[in-house]
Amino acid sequence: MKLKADRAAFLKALAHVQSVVERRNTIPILANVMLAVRDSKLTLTATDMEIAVLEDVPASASRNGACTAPAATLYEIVRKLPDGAEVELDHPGGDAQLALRAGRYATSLVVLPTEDFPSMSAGSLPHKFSIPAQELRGLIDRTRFAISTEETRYYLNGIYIHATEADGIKVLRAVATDGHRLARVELPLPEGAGSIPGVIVPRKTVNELRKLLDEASGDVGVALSDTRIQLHVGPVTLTSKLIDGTFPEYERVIPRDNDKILRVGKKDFSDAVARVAAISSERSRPVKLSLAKDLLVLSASSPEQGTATEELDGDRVSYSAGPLEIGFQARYLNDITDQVGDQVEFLFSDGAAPTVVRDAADTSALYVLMPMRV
């Protein structure tokens, strides 16, 4: 293969395609990007073995053909290069080396054979729909701060999306637990995703996904069967293996009848939580809610600092219920906090029970949260 391409549009495909990359695996062929050229296109593709990314790039082709090439390595050189350059490749096929260069600047990377390079098939992909970039975003902001990372239950290393009903209308909701807290967001449901199987899509797709979604605008594409997964970000295809598992029924440890609401104003919340926690160095030391009539008061203490409390009042806190304290660790209480807007909703039944955290002025979105001991 032979050509020639802009550096800024190669430079963004490989940074996309060499994310899924592992730096560290048994099998030489998967640290490589294949590099593909046809009809004055150049394709890159990498996989390890669970995700696939594939892009395309605008090129000045002289010769098709493929080879495959360090992935890193590539991705290094090309992002050293200088604005504006234009990078030349060639690579005459076999074991010859790939030739790269750029104005006086050139260079020759080992290859490895294009037919050891893994394809990982899609397979047949029945459920099709699209949903608007933003609101993809959208669904994986809120909820994967709640992906379990715990392998042991490896079902919960995911977001788990499905179709369902909420109060008669239908709904795409995706939802992540790791059984300290849980996040439940949910969207008008897409045209054509009426049908779709109850999927958990994992981590590390969620992640390179929501990396795509930061450049993309418009709509994404979504394919996928019981097993695996499609997206089209622009002119990036992700495919993914989903987690083969089943995921609990999380309904069961949302309370419903938590009757003790306190509304707090998010900023005042999350850095009077910041500032008392500050004592500790432990994260996951518990910061203590101590609640009665519109009176809100945060403390926490350490045996090695000491201890740390402020008080909230006034028109910052509304709460008419009992005398109430509960206490969570502080890092979950602003993983959560981080999501809703200015006002927040806590709905409590007791201190030892989970708590219902909410954003008051919209309802799309409903977080659980377990108390700690203090």
Second form
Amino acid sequence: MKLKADRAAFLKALAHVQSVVERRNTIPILANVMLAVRDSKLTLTATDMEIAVLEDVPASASRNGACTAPAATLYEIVRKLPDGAEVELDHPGGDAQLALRAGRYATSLVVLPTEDFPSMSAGSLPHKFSIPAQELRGLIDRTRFAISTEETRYYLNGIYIHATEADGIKVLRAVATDGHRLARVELPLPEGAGSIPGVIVPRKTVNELRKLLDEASGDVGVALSDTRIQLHVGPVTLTSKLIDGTFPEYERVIPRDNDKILRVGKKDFSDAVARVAAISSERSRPVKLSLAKDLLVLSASSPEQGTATEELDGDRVSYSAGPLEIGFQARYLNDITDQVGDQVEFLFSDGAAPTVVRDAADTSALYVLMPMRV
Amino acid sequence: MTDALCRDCGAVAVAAPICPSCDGVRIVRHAELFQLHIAHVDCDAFYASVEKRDRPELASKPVIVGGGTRGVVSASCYIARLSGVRSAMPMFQALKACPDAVVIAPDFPKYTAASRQIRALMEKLTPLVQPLSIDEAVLDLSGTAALHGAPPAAVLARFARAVEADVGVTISIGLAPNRLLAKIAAGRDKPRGFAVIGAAEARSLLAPEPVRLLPGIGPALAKKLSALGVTSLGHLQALSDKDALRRLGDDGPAWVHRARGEDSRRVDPARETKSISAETTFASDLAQRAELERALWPLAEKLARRLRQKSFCTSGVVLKLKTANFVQRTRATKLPGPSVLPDALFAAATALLAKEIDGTAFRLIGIGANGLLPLDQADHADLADPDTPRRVATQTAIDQLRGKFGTAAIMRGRGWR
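Mind sharing the form predicted in complex with the partner chain? What's above is the form predicted on its own.
To see the whole picture, the full complex is given below, headed by that same chain.
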């Protein structure tokens, strides 16, 4: 294998693939990236056995071949090369070292045999559709904060994606919950997604995909089966296993009859939450919302530090139902308001029942929050 | 003059080897006897002693309290110990060592009652009583001399007599300037003992002892220390803090201080050990996941029942396994939310168990609560588990039926065999 590549293009691809490599690895070859040249084209691959990322890099290749080299080391080296450098890679084959040269810099890296590099086969992926990158970004941002990290209910460790109907309109729906909050986001159903199975996309895959989407524009190609999902984002192909489990029947926990409606400016609200919550360093302490006609009082207290309150009145708050007191974790409130536009809408039932939160101007996303005792 | 006390009649300043007031020979002498006020109280062969108290015909027989032929020894009387029987020894081994032993299944409610009786007697001596287990406690008697009209040593001797008379079991007492030395003293004169370690002699007294004497130094650490040439407490005592840190690691200086008999822990009545668990030793070793899960389910039910009885729920679960070669594995996890439901405890523990199934044969499995919380925090509705209220209702119904008709009245399908 022999080739020359532009440092910037090579670095960008390395950054993508090395990000799936686990820092602590018991299987040495999983710390490596595979570099393969075939038909004058360079392809980088990295995997953690759950996710595989594959990326084509523009290069001028003079000899076919393949080897695997330590991903983190290679990335660090290329990152430190000067801007505009041309990187030359040369691997004669077998277990010889990989030579990397750039200008007057030269290094030799120990390689591991490509035969040992695990290949993750996607199998057949019968369902194919595409989503604009921007919409996929919105779908992830508005759900991933609610993904659970608990091990016992592993089927909550991802975003549940499925096709369904909402008010007679076909939609692609994404749901995530950790038991304390739930996020549900809908997109118009893309063509070809009508008969997809419900799948749970693991948290790490979601996060890797989200990173790739930062730079992406245009459409993202999605292909999936019951057990695998494959995403094509520009030059990158990300293949991932899906979580083998049953997502809970989330529809049953979404309240239908909450009729006490609060509308409040998002910025006024989230700033006030942040200010009153600052009294306590304990993250799980609740912020109390006390409601009366067109008046919202936020308060928090800490036995060690004291108390704090802030009032939002008729100019900024609209509420016409009876008095109500309810508490929520400050971080949970902010995770939701971070995803909302100008006006946030709360639909309460009582101080102990799940509350619905949404963007007053956008019905595509809906959030449910469990109250805390205050 | 060395202070002295007759443990049988409480006479002080006894000079002769035999007490002039009662002809007793159990006289304790020590230069610091009437200045010391930290006492470690340990019941002698507690479960076995309670059984002997209730069955006097067993008084001169070796008695082992423990379960089944494959269970372990919970307690053995001093006669059985002469044959080499020890606590936690597998029953078959104990019976090999002492074939004529009388084996009695443990009757925990009875032992708990006796323990409470003893604790009540302790609390008459001082409010600073910290129970360490069912048969062990540490007491701080400082400042009680005026109240009792006698120094702690005399009060304790009187207390030992009261326990023998009222509860019918014997205890051993260690009296010292701190908790560590008191514990060591209590172990030096068992059974029915009263040992004193003073501040002045602590260092020289400990120096020739093996490092294993210190609570907290087990076989693994002792081996590590021995590899460094440290086998006696004297070796440890000789190290400077800096050397200890360099050679033994972060905990080194603490071990050196303890080897010198220094201990600043206070007696804290609020710090009762709060751990609730249930475990079982198998009749024959198990390696299969299904078999282990079958053994785990009744333990999850038992743990849930014990938690509920004490008005607790738990935020986490510990799984305990012991391999056929007596290697212990403990694994912990957090629950989705605080719970006392057997199926929630079981689900968390089986998730941990699944990772331990690798062909290893296990002789014991246990489940414990990790992170006790008040019962009212248990099993609140959860967005990811809409059936929680229904499961709570089912369990409440099961508990009520069992309360009326006994545990066997109703059981889950998975408990059926």
